[in-house]
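Presented as structure tokens, the chain that follows is alone, the form predicted on its own.
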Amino acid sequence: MNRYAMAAIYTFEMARTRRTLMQSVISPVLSTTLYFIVFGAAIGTRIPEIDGVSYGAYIVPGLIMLSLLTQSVSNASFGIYFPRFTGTIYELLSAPVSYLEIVIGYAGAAATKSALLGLIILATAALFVPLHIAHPVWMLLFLALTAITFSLLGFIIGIWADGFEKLQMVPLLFLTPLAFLGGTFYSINMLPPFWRTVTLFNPVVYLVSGFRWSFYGQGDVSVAISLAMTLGFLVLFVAMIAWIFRTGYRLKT
């Protein structure tokens, strides 16, 4: 394992965050803060409690997960796409660096940035609503697993995309709608039986539910199922990346 190569890629990607601080950190934190102000402070005062939790506090895990999903994908996809766009990816592929080390460097940096952003948003939320984390270890576990899993998805998208438009297509057209319809702002138990069954086919439901369980000890689905789904996505994306490097998809052309 070439630790120096992984450290070089990781450090370079983390340094890019400092150069784009407004886009990488400040902008998503401000956007999520607006959600807290509008839904938590303004609308939340007119909505009764959900499962014994005030509405402002109830939406915090969902909003953190929404930001975590989109930022993990965006950070990782841009990180690997830009070397492809400039042609420097070939220098990396010809260097004595294994595919595993490349993935760890890029996806690890993206996951780190997203997890730190999630913790910043959590600290910001505490300024607006009272928070209680019933299972802090599980909260950090779900935070880390989700950041890593969707950073791997972002890595795949960065390899697949052949233009900057495609980098934004998956987060904007798929992830964000799935997050909004996956229990970010409500409990799926509030839906009619038919639509609740349909919603269970939304994979984001399991991510949000597991993360919310770590806060309040209750979720829309079993925490064991949420954890299993998260690990299932992780295994799936690892397998897809292994196939990409084995076949040279979008890398050798």
Second form
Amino acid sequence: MNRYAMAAIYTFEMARTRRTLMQSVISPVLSTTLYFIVFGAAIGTRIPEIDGVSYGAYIVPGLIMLSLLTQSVSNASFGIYFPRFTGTIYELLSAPVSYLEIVIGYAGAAATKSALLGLIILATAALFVPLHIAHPVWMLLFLALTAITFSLLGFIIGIWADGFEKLQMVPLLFLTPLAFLGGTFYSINMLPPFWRTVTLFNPVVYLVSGFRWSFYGQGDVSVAISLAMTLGFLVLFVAMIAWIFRTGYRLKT
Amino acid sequence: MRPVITVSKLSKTYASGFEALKSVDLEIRRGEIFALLGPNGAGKTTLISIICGLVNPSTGTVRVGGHDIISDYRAARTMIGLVPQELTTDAFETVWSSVSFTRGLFGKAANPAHIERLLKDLSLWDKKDSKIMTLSGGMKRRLLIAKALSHQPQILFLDEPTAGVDVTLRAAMWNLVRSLRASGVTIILTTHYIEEAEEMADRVGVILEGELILVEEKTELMRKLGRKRLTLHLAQPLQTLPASLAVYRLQLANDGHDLVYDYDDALGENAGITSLLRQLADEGIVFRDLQTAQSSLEEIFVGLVEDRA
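Okay, that's the form predicted on its own, but what's the structure of the form predicted in complex with its partner chain?
Zooming out: every chain and molecule, the one shown earlier first.
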């Protein structure tokens, strides 16, 4: 293993995060705070408890998940797309690094950043609503697993995208709607049976449900299914990345 | 001595169907400066890109220091530093972090002393904490060289290193290249400035339409393909040449004031200069001055390209 290379990429990406600390941290924290004010304090007080949890607290895992998904994807996709855009990717391709090391460096940094962000949002939420975390270890595991999995997806998108529009398209057109419709703000059990079944095709449901289980001990689907689905996505994205590197897709001619 | 790079039957056909390289064979000797010449689109950059790992070869093999560039890419690439043609840099990084990054990428532990020396050699030391976007074009070019040398490679590729670089900087750059060669680094460069190849290179390769049509010691090439021209400045202009001189295929130039004789330098004493001068004297043609000129590598190169067209 070329550990110096992995460390170099990781440090480089984390340095980029530090440079853009304002955008990277302030804006997600601000938007989450707005959600808490609107849904927690303003509207939330008029919404009855869900599964025995106050509405303001109920939406915390979903909101963290929402940030985690979009931030993981946008961090990782930007991280690998930017060198392609500027042309500095030549350095990466000519270096004695394996594809695995490249992915660990880029996706690792993106996952670290978004997981830290998730924790910051969690701390912010604690200021607004009383929080109870039933399974803290599982909570951290889901947090890390989701951050890694979606950083890998972001890496794939960063390789696939051939313009900044495409880079923003996936988080905007797919992730945010899927997260909103995947039980971030409600339990899918509140939906009519037909729509509930439809919603089960939304992968975000399993992520949010598992994460919420680690907080409150119950989710929309069983935690085993949540974990299996999360790992399933992980395997799927790893396979896609393996294919990208084997074929040189969008990287080498 | 075993060559440091061995390219065997290397071909590249891009997805568009364009054949960029056609079965290229090439050996680069350890410690030499090798200049790759060729017009735009001839395949110079494709060849370099394949050796450095940026482009996949279609067929053929490349060995760097005995290591196959695909099956043993780590060992092969560790030996190489590449300065690309385009000024591709990270705008927001500092000079220091950018050079340190490359060193790490090539698997070397941090060595601030080496990087400091490198930045000083390249007159970038006072810019070490500046963001790259604040650098001038020439500084960016030097930064790319510093990056390429950050991991102390044994082979340095310079793809059009002096394109858009001013004269002073170009001279400084060639001094650096010479000192690198003196320290044992093998240097492969592509250039449009043939006078550079003429001045710098030990050997020259000419690539045309994906084929390496010639690889030769520079001095040998200039001797073999070089023509010499003798120009006699006549005391009295001539309207026509005496028939007795037809065998020399002389030309009149400058309204008959100059008499031009092209000859092959390789012929040495048999080039016919002595007999020509004697016959001129017999014909009563008086000249007041003379000069000889040797064709440059550029003229040789243009001649080669035109021969193929």
